[in-house]
Every structure is written in C-alpha cells, then in structure tokens.
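Below, in structure tokens: the form predicted on its own, a single chain.
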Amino acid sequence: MRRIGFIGLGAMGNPMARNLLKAGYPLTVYDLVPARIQALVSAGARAASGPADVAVGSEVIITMLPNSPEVREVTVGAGGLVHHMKPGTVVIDMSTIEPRVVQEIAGILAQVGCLLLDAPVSRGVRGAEQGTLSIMVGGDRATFDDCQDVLRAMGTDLFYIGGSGMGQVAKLVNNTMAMVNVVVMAEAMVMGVKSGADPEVLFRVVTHSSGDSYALRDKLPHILSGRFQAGFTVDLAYKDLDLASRHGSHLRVPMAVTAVARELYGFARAEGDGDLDCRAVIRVLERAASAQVRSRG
C-alpha cells in the first residue's frame, strides 16, 4: 500500500482521509486546527508538523483545500511540498480551483520530477462520508491510470476529462449548473407561493412535468420544512459562480445568467447566510418579494 499525505481535514477532507485509512492506506494528515489531526490520529493516522512533513515519506499527497490562494501556497509556495518531495511523487488536488492555477501549479511541481492531477469531486458531505463521491479528473493518463486504487477509496464514480486542469473544468460546468438550477427553482417558487399557489402542490406538479430537477428535489423539502442547516454552503456556492465567471471572462464566454445567480448568493452572504446551505439563497428572494415558501414554524 502507498503512503498516503493528507492536507486539509476540513467537512469533506475528514471523511475522505477516514476512508482512506479504512481501506488500509499508511497516512499521515496535516491541517492548521490542531484537533482535526487529533481526530485522525485517533483513527490510526499519523500526525505531521506541517506541509513539509507530510512531503517527506509520502508517495502519494492529497490536497483539499478552500482556494486556489491556498493550494498554491501549499503545493509551491515557500515552505511548499515542492521543495522537500522526491522525485516521482503525485499530488492529488481534490479542492476546487481555478483551471490556470492547476496548469501552473503542475508546469512548477514537474521542474522537481512530481506529478499533478486535479481531482475535484461531487456529492458533498455525504459522499465524502459514504465513500460515494464523483471524482473529475485532469492530468496525465498514466498517472490517473495508477492512481485509481487511491480514488476509489473514496468515490464510486471516477472520470478522466484530460489534460491538466480539465478535472477543474468539468467540476465547473457542473455546479455552474448546479448553483444555478437551485436559483431558478427559488425564484420560481417564491413566484408561485405570492400568487396563492400552495408549495407542497407545486413541489408534486413540477416533480412530475417537465420542470422537474435534482435542485427542485434535493433542496425544497428541506425549504418547506425550514431547514438550512450547512451542506453545500452559499459561501462554497458563490465561490464556485464566482470561479466559473473569471474562467468564462478569461476564454471570452459570456456567463451573464451565472454572473446574476452569483450575485443573489453574494445578497445571501451579505444577509448573514454564507454558513447556510446554498437553499439559503430562497431568503434573499422571498425578502425582496415579501412571500415565504417556507415553513413558519
């Protein structure tokens, strides 16, 4: 089994580190609060000091991390992996990033003879927990082709998009559409509800017309019951819309409705949501238009 480094044991980094330790990698695990290591080291992982602890016996190091300004700083920046990491290590980037910081984090890591895929993932939390995350791909084929043993540790459903970056690409296009869908679908239903529509009807409507969606599935149950407690937070929303513009501006793609649902999680976070569940977002809506989807109780 290859020795396995960890970074980044945050909601999603946990779990999947968990499960890597179940399926009998050797780990060791770094994050900047004390007692996510603790936790981990209580599971069997070993405790490193900082990044370049982790580097030094790792064949194989997992990065999950906030942003691109974190990941760089990690991987190349001063007391980065880059300078203590043998040659022919792989990074595994599982954050969500922007394309062209995957490109040049890669072209740096390949100057000491490492090796970079981007390997953003889906399915949140529970995936994480369940060991049933989709994992998006980007990188050298080979590399991926060798590394599927670790991946599938932690997800059911792996895809190889391409080149270096391209992993980031596909997670982009994906919650682009994603964050989206449950923007529409609240801006819809608060529509329906200050018309005199009951909620509960239009969810039974719609789940069986041609407006049906995973958006509308997924997250107006929990609305109508109240609930907004963290999944997919309006933070990790926002950032993700916000990620997908500046790549759309950079290849001159015009991104104006993602531009707009990227806003109204920028209200969400100004209103004090950003901790919430993206379904959050339905309050900034049902504010502006004085109408309440959701349960009063």
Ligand code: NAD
Second form
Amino acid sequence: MRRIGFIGLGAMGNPMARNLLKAGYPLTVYDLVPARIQALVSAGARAASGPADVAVGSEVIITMLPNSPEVREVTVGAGGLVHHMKPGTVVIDMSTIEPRVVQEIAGILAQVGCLLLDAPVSRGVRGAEQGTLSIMVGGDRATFDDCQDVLRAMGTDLFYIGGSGMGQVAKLVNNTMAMVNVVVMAEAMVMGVKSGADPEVLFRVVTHSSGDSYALRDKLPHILSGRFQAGFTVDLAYKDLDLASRHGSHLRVPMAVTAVARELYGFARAEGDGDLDCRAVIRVLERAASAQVRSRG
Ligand code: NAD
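Having seen the form predicted on its own, please provide the structure of the form predicted together with the named molecule.
So here's everything in the complex, that chain up top.
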C-alpha cells in the first residue's frame, strides 16, 4: 500500500489519519502541536519532525490545515514540501481554502513534477470519525482516479468536480448555502417566538412546509435545548463565508446575502462565541431582539 504523509492533526485531521491507519496505510504524521503527533504515534503512525521529513518517503501527502496561508506555507513555503518531494508525489489538500490559492500552489508543484488535488470535505467531525465524509475533488482526473482508494478510507461520497480549485468551488457553494440558511432560520425563529409562537410548534410546522431545511432540522433542536457546543464553529462559518465573498468579488459576482450573513457571524465572534457551534449566531439575534428561542417544555 502507498506510504502516506499527513500534516494537520486537528479536529478533522486526527480522525481522518486514524481511518487511514485502520485501512492499513503506512502513515507519517506532522502537526505544530507535538501532543497531536504523539496521539497518532500511539495509534501506529510514524512521527515526522516537519514537512521535509514527511515529504521524504511519502508517495501521497495529505494536508488538513486551517486556511490558505497555512497550506501555502506547508506546501510551497521556505521549509515546505516542494523542496523535498520526489517527482510524481501527489499532494491532496483537504482543507477549505481559496480556489485561487489552490491553482497557485498547483502551478508551483508542477514545476517539480508533483501533482495537487484539492479535496475539501463536508459532514464535519462526526463524518471524519465515521469515515463517511463527502469529498469534493478538483485537479487532474487520472490522479483523482488513482487516489480513490486513499480517499475512500476517509469518505463514502466522492465527487470529481473539475480542474484545479474546483473542489474548493463546490465546497464554497455548499457552505455558503448551509451557513446562510442557519442565519435566516435563526432570524425567522426569533421573529416567530417574539410574536408569541411556541418554537416546538414552529419546528413541526416548517418541517412539514416549504421553509424546511437542513439548517432547521440539524440546528434548531439543539437551540431549543440550549446546546451550543461545536460542531462546526462560528469561526469556521465566518471563514467560509469570507472565502466565498472573496471568490465572488474576484469573479465580479455580487454576494450580498453572503456578506450580511458573514457579518452576523462576525458579531458572534466579536461577542466571544467563535468556538461555539455556528447555531450560536442566534444569540446575536436574540440579544438584539430581547427574545429567546428555547423549548417551553
Ligand atoms: P483545527 O484547527 O482543529 O486543526 C488544524 C491543525 O493544523 C491543528 O492541529 C494545527 O496545529 C495544525 N497546523 C496549523 N498550522 C500548521 C503548520 N504550519 N504545520 C503543521 N500543522 C499546522 O481545524 P479543523 O477543524 O481540523 O479544520 C481543518 C480544515 O478542515 C479547515 O480548513 C476547515 O475549514 C476544514 N473543515 C472543518 C470542519 C469541521 O467541522 N471542523 C468541517 C469541514 C471542513
């Protein structure tokens, strides 16, 4: 089986790396936080001292990092993978980053005969733990086909979208819809509850009517019982809507609703709720309206 390197062992990377080990892949791991490396070594991985050490001896290298600057640094920065990889090595970046940065990095890796797939994911930490991620892939089609076995160790639904950066485009389309839906669901619920309606009744009504959404079904039951622990955080929702707004701006696509939703998550961050689940955006609206959406039971 191909030797795999894995960089970025956080909330998502840790369980994804574990699933690669369970599937039998020899795995070399690196993170800025030594304890995160150690946790994977206990599960059977080899520790690396940095990106260079990962590059030497890995045929496929997966990155699962916070955002564009970190991916750029690890792949093509001063001590980055590009200076140490053998020609033919495939880098699969599974982080959510700017599509244009993917294309920039792919161009630099191509100069040393290496390939980049962008393969961002959906379904969160639970999907990462269960190996049921949805994975949206951009880059060379033949390289995608060649890497399907590796991706299937982490996800059940693989989508080839198109050329370099197109996986990120699909991810931004998905997350823009998902995160804007959470805001409008929250706003409408605050309005309904301040009018005197029972939120449980509103939940039943809307799940049987045309306003039904994943945001409503997945988020409202937790809001009703006052549970706001992450989940997909306010910080990540802000980040993804910011990426979508920038991408739209670059393409001259107005993203008016996206920008408003991003700023509402911005208020939630400013009020100290960045680490909570994105459904905590409702607290901004509740404070503004002096109303609370809570179960009456
Ligand atoms: P995280 O912050 O938990 O993990 C990121 C890891 O990268 C950390 O362990 C950090 O120490 C490490 N890191 C940062 N800079 C590094 C560097 N230069 N070298 C080595 N390691 C470095 O983030 P996460 O929640 O695991 O998310 C990772 C990516 O996946 C993000 O792009 C995020 O948008 C995306 N994502 C997250 C979720 C989710 O539910 N958490 C869902 C889908 C997609």
